[in-house]
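This document opens with one chain alone, in structure tokens, the form predicted on its own.
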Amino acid sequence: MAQTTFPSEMKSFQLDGASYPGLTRMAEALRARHRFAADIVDRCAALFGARWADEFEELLNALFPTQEAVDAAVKGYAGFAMHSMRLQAAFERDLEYRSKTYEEAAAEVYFNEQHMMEEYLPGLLLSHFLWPHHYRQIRFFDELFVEAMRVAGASSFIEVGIGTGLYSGLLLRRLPHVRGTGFDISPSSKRFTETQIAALGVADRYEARLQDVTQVPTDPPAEWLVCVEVLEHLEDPVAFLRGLRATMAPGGKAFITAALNAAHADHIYLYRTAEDVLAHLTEAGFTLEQSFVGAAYKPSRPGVPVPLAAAFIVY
């Protein structure tokens, strides 16, 4: 599966201060406080444009609006990527992540609450739009799943494993009329994610939950169904997988992705290629309508893993 680009991509877009202010404070305080990513903010406006900055800005001016707020941000999102790079260079030595159960990732990540709201829900907010393999997946979300879903007249999706909220969020403000249910395990994440949801002004659209939707599906099945870099935190994905699908309403569509060859605390199941999601998704009965595979950056020689991002739109 080859890389997908988009060729509306910017080269020489650069920042305003008084268009972008939210921007403008988080790209200080990066400067200021974090030097490793001192020049990430502009170095993503010259590579994704305008769009970019309009998106990123509206979602920043809804979440942090103060430069208080915008420093709390930012030092999650510094805790979050260092803590990442530190384990990326051992994955990069070992070609392995650290073996860990997923009761011990669950107990040391999603359900400590600290670490959840002061680190890595923001941490990983920001990074998708900080990280260029996590935005063009969004880009190909937005293109692709989401227009698919508008030209279908939608009326309702579901999210597992929202995360940050950041999906559903960016559903509820493409289609207006559309409602979505999302479920994690999480307390932290329900709370982080309604906190978005309300702060973007669609909240009277959406609802999130406590469950686990392999174990008790959801009534009705649904027609439309998300779930974003979940399975790379499994033991067993393709059991979880089987589950998703038995979620799904007959021709229903999905949009399912996973990280590969991306060491973090609580990722447990290495996927070292594209082709290797694909073949569980199959064995779990899905099948392929559309893919895309990014890479975080270039190798620093040849051989080397690096990160990638691979999204799936099956049926």
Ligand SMILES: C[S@@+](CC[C@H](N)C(=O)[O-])C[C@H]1O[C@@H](n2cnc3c(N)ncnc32)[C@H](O)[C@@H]1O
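Same protein, different form: I have the form predicted on its own, so give me the form predicted together with this ligand.
For this one, just the chain is written down, with no partner chains and no other molecules.
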């Protein structure tokens, strides 16, 4: 499956501090304390342009409005990224993720309140804008799935594995008449999402519920379903996908993604290619409508696995 690029990506945009105070605060915090990511904000701004800057600035102002809050989020991002880089170096050598059960990952990550609130959730949230494959995936979601919801006059959605709540928040902001229900196993994800949704001013149209979606079917049935980067966290993604397929209302559509070749503390199931994910979706009864594949960076030498984001619109 070919990697996707967007013709609208710009190459010459530069941030100015007066228009983008949140991004400027973040860039300064990274430059001052986290040299490995010293120029990442400027590089993304040059690559993705004003639309990226406007969207990111709005989120930063809502969620991290003070220098202190930005500094804490940036510290979380640095820890999250360094942790990933260390595990990725071991993965490049071993070509396997470190063996771990779902229960071990859940205890280490999802139920570890301090780790979730200080590192994992702020880190993941910022990575959605600072890692090119993550941001391109958002654009694919926005331009194809959210747009299809808008055209169809969608009234509701569910998101499974809300994590940071970023995708739910984006949907609620883009579609002012839509209501959402989000599910996650982690109390920290529920809290972080609720804080974000409230800060964005859309809490009256959203409910976050604590629920292990591998055990209990989600309710209500989903006309529009979103599930971003959950499959690789599970021991048996096909069983989970079959459960998701069963919760779909007739005629419903789903946006389902997976991280491939991306070592992380809670990544258990190793997907090596987008075709592997598509085979699981098909086995679970989904039919492909459109797909996206994006790479985190160019491989340092031929044959070295690179983290990929693969997203699928299915019905």
